[in-house]
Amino acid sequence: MKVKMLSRNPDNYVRETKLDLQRVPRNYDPTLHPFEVPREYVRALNATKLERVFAKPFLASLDGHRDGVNCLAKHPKNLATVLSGACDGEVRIWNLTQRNCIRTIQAHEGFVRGICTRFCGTSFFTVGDDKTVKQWKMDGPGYGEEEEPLHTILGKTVYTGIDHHWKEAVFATCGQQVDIWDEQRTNPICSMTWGFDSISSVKFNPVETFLLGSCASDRNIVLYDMRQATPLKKVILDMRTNTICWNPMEAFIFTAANEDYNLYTFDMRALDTPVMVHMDHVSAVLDVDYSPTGKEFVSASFDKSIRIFPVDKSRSREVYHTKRMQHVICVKWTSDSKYIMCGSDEMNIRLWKANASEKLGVLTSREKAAKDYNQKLKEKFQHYPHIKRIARHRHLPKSIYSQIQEQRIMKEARRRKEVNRIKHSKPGSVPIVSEKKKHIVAVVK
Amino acid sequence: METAPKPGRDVPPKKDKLQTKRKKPRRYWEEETVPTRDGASPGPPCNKKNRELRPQRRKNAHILKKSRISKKPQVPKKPREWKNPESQRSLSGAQDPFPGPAPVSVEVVQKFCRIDKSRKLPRSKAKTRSRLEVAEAEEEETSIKAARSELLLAEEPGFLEGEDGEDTAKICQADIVEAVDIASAAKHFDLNLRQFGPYRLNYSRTGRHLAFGGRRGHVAALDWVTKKLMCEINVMEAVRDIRFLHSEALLAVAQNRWLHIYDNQGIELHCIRRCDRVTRLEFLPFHFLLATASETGFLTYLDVSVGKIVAALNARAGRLDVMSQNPYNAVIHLGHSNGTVSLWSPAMKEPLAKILCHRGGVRAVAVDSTGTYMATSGLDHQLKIFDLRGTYQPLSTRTLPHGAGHLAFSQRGLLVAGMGDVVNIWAGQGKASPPSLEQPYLTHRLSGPVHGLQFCPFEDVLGVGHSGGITSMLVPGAGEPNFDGLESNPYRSRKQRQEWEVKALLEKVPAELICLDPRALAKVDVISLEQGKKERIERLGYDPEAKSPFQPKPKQKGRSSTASLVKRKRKVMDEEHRVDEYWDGLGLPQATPSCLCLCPCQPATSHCPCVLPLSGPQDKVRQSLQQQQQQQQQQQQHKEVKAKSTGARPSALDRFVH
């Protein structure tokens, strides 16, 4: 007889002394842990009411404006540094970690229309009402020095916007028409115009750095290559476009804020179609702004709030706002892409988290690895019917609320309308256009 | 069974030829073998062999990306270093006898795979098929993993062997208490208890502890490993079955009235009214709840961590009193005294199956822990194994002389059967494997009839309950060998109890989620999502995923003739119809881009788990419920048309009824 009895020595299993971990043996065998399926949707559920539990974007609000605050400017070497121009003609720099500002100037006489930095660093150029692009050193005066600018150029018309070469000592700006400039001359190095409407803002291509976009007033899109004198193409679109932003990764991707509620995200090669229609704002959007990673982009709206939406999805995923919140007008996601600014009409700047549930400071590897392990969870099962209503559930002020239900009543009006027209007319006869041609007017080349 | 990893064995003699080709880039530490590098001074690597690294090391990258999204990776994955052993040295100049990582065998890497390569890939969207491949590599890649870490399993089963032609059959409990060291001798011991006999007992999940109740009102509580007693009390009433909740710390105790709760020091802390004259109890540690067959009938579900009851069903078939649960997907089987076993879960006012196993009254059934086979007895003194995938029929069948009164399964697959005094078990060929019933693995006599019976998780033992009291038995090969510390450890702290404790509590199964196959949740519900996308084209006015009808570019002059347009056409035309027919003649469902995003059956509302394609016995189960459903209600349509069309004279206005 040959025999053989399970045996443990509990030396193996119990900790030593009490300043020990505990043992923990792991045996992975599928039949030891059953209810994989349902216990994973379990945790998955948990996680995601946990995350909507977390869900405090709010950080800070920086006041010191004595108008409203008309554009931002991100610092591209220093994550810490904002700018800000406002409505009165003062510029003010922050310091977001320690939340206060840093420097005041009083730039122009009038709205400050456009402030953008230098790609080193070392300056940032402003535009006013009161016809004048000027330099600034981003070092704050010497003791005893005037604040003043490096260079102030005067120009013919107003400009209204303003935009710096990522390589180059180059910049752009907008008015009646799109002036490249060079830094060290006082005439632009040319100018070009398509049509006889003001332009509201110019942008730069982060990475083939010689395209710029820019929207004007007559409802279209223009693109440019800096190096050739006429403009490339440009795209009419059923309501004014206010801003656009290229995406950084994707060099020929861009997204339009427009006045008809909704983004819509171009390819720049083929204009006739956009890639994608964002729609969930309920008034006019401002502004817009990539993450870094070109993933996201956030939006400001008149409404009153600011939406983050994924560049591959029509909803939003994110929706901020707050009772004291006015119109916001400018919107910028910080380099880090962990944080968002939003300059609004009540004087204010606000600081909020990209990702709403986030904990900020630094994580110890249980908790990094319990959120990865949570993150995949709720990817995971993100579709389930119980857990997507908990996930996509945000509370909405109640202008906003009413005002999306009012919305979704006309739209589905105007769509029984269309069906009915179809149903009742030859077979063919009325085209099926979808959401997304129905706003292009034309692509002209 | 693991053996050591042997150098080389999984290595085919092709891969050594192609790395003697292929040079590995030299380190720092490694010998110089080019002689314009002696005179060289041993300052910081140059430029140079920076730049001979790095293109390789990219390359490597490259080829490791891409092999996780091929579709079949290979099983035993190797990494760089893996590829030429013979350059693997160590900083002493000692060579590594086993390098890379450990070869894992094909059948262990099978055990921890949770999808079906047998089954292709839906037809879809490209871009669908390869987030579908990727997800599949990734989830072969974790098998793997998981299969690795087998090697570090730190013991192995029990076993018991008779030298050549020796019955394990004859060996008695004395002859192994003397071959076992102290340690297993000690797990051997009687309880005489005459007095308030026959006993049913209970061990907690993890294994360490041990309740038994007798049936003249005593109760007791101990760790049976250091035979320390927790309680010992007399209810002064009738205990029909006793059971651990899902700590030790909680005891639920059927008695002759009504359902008790004791904590772990004989205190009653609930008396539960709504459960009256219980026979038996189940309890399902990850729903958390106490399942009770009652004499009225009844199959009664309670929540034990909100005291809630969950569901009160009544099967029908009178007085209950053998039940035992499928630890696999929770589902609760009742025998029947028409020789029917009926399977139940909460979600589901009727039987989710009714199997007919004997001729004459169930007398015990017992599932495994892998939820394959039933074992049932029956008044008809058979003894069958049923095979609980498929086809719900019998796999083996064995009379006995007196039949089975009481049956259980242990972790690794073997039955032990009570029948009067004796207790018979019974072996298979391994843990997936069901026992056969030709020879009895081992036998033992007790004092008095037998009444309860389990084996105790994670040891090689038996606990009978029998009129003289209890009796723990040494059976070898019985219990898992390697417990998973975080799931139920037996040698857990208070500390560490109270953790597992909350974090089982927060992940608590709702009572809904039983059904018959525990991962339907993970399925694409196809059903309900051709509903929607009906639904959807209803709404719409048109089909949105519509393709539209190919129309063919106009060409240069000259070659867009009408005829040149309808052949291109006519060609496009056959080549859809040809793939088509492709699609169809391998019979699967064709997967919608939503389709990818598994959609659910919707876990508030399953009441009938939602019926997947090319899913076995759960299926006709349910499309036979389904069906009975339909058949009522025609004939309450029929009665209601009967009762109108007699009811009433006809009218012309009775068109418009319906």
Second form
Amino acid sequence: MKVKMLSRNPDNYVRETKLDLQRVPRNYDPTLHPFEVPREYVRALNATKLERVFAKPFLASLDGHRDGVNCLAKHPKNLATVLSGACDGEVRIWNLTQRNCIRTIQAHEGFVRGICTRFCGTSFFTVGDDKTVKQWKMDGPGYGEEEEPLHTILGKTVYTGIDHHWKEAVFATCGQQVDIWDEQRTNPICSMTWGFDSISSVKFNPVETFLLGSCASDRNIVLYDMRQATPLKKVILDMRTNTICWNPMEAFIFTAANEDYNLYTFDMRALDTPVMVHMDHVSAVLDVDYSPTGKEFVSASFDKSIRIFPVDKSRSREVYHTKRMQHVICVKWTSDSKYIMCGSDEMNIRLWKANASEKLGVLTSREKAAKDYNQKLKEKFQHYPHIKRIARHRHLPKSIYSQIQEQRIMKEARRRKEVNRIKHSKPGSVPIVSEKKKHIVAVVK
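Any chance you could show the form predicted alone after that form predicted in complex with its partner chain?
Here we give the lone chain, stripped of any partners or molecules.
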């Protein structure tokens, strides 16, 4: 006679200590779990709802400036240090962990037009309306010492922007032309110009560090090579570009913030067509900055809001606004990719979370596991209508909401007119122009 016995190894189900979790034997055979997908759908729905419930992105407001904040700069080595320049010529250095101002400098007469830090973080440069470029020490003066710049360069024209090379002791300024300076000299190494209009901003490429991009008020975006000391090529758009920002991960990609409410991501190898047109703002876009990961960027607009766009999407994933925030002039994404800073007209610098519902502080291993699980569920069910609607919904101020509706009507009217024109014309006589190519006037090499 056969006797069947159950044989169990206690190691498989007995806890080693009472602090451990109970081990639960699980059989993952799908035939035993017929309701797995509906159960996961409910979990994904709840995770999406909770994400919107806990979406509280605003962290702090740094006040102290007596005029609108015109430019921001990050410290390259220290996450907590931020520099800001105001319209009254004042520069302040902030400590983000303590959320207070640690140093104030009266740097210029009139606006501070641009501010940038040296790649090693020991000093920073400012340009202003008083036609000067000044270099300052990052550390404050010692006891009894005056607050004096290390170097002052007096130029012939007003400088409107400045940026420092990522690896060498070289910086670039822009105004009537793009000037490349050595830190030790009082005259530029070389001056580059193409056209006769004022240039509003200049940026060094963080990957191919000899390349620069600049945007001028005659609607041009011009690319330069510092080694040849010549312009490479330029693209002319329908309206003026306010500033550009290079992707820190992909050497050829940059994004331009335009006056026509859009942002354009270009590949510099093929400037005739943008890689993507990013549309959501309802007023001129004034500034743009990339996340250190290169996957997203943040834009600041005259419509009193900031938006976060994925690089490969035409619509923003997030919009931030407050009742008090006026026209946002400058924006920066911090180097740890977790926070966003914006400076606006009403003298405040605001600190936001990059992920609105992210929990700050130390997460336990169980919290991390739950967060990752919920994230995967949301990705799996993201296209289901109910979940998609909840995840996409954002409350907007009445002014922005009504402008969006108005622009939607205008866009639909233009589309209808185009369709009618094609319908009542000889086949092939009216060219069909894609949305990407509509705004490009010409590319000049």
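Residue numbers count along the first chain shown, from 1. Definition used throughout: the rigid core is the maximal C-alpha set that superposes within 1.5 Å between two forms. Note that the coordinates shown come from a computational prediction; the quantities given were computed from them, not determined experimentally.
Original post:
Just checking, between the two forms and with the core aligned, does residue 438 shift 2 Å or more at the CA?
Top reply: Shift of 2 Å or more: no.
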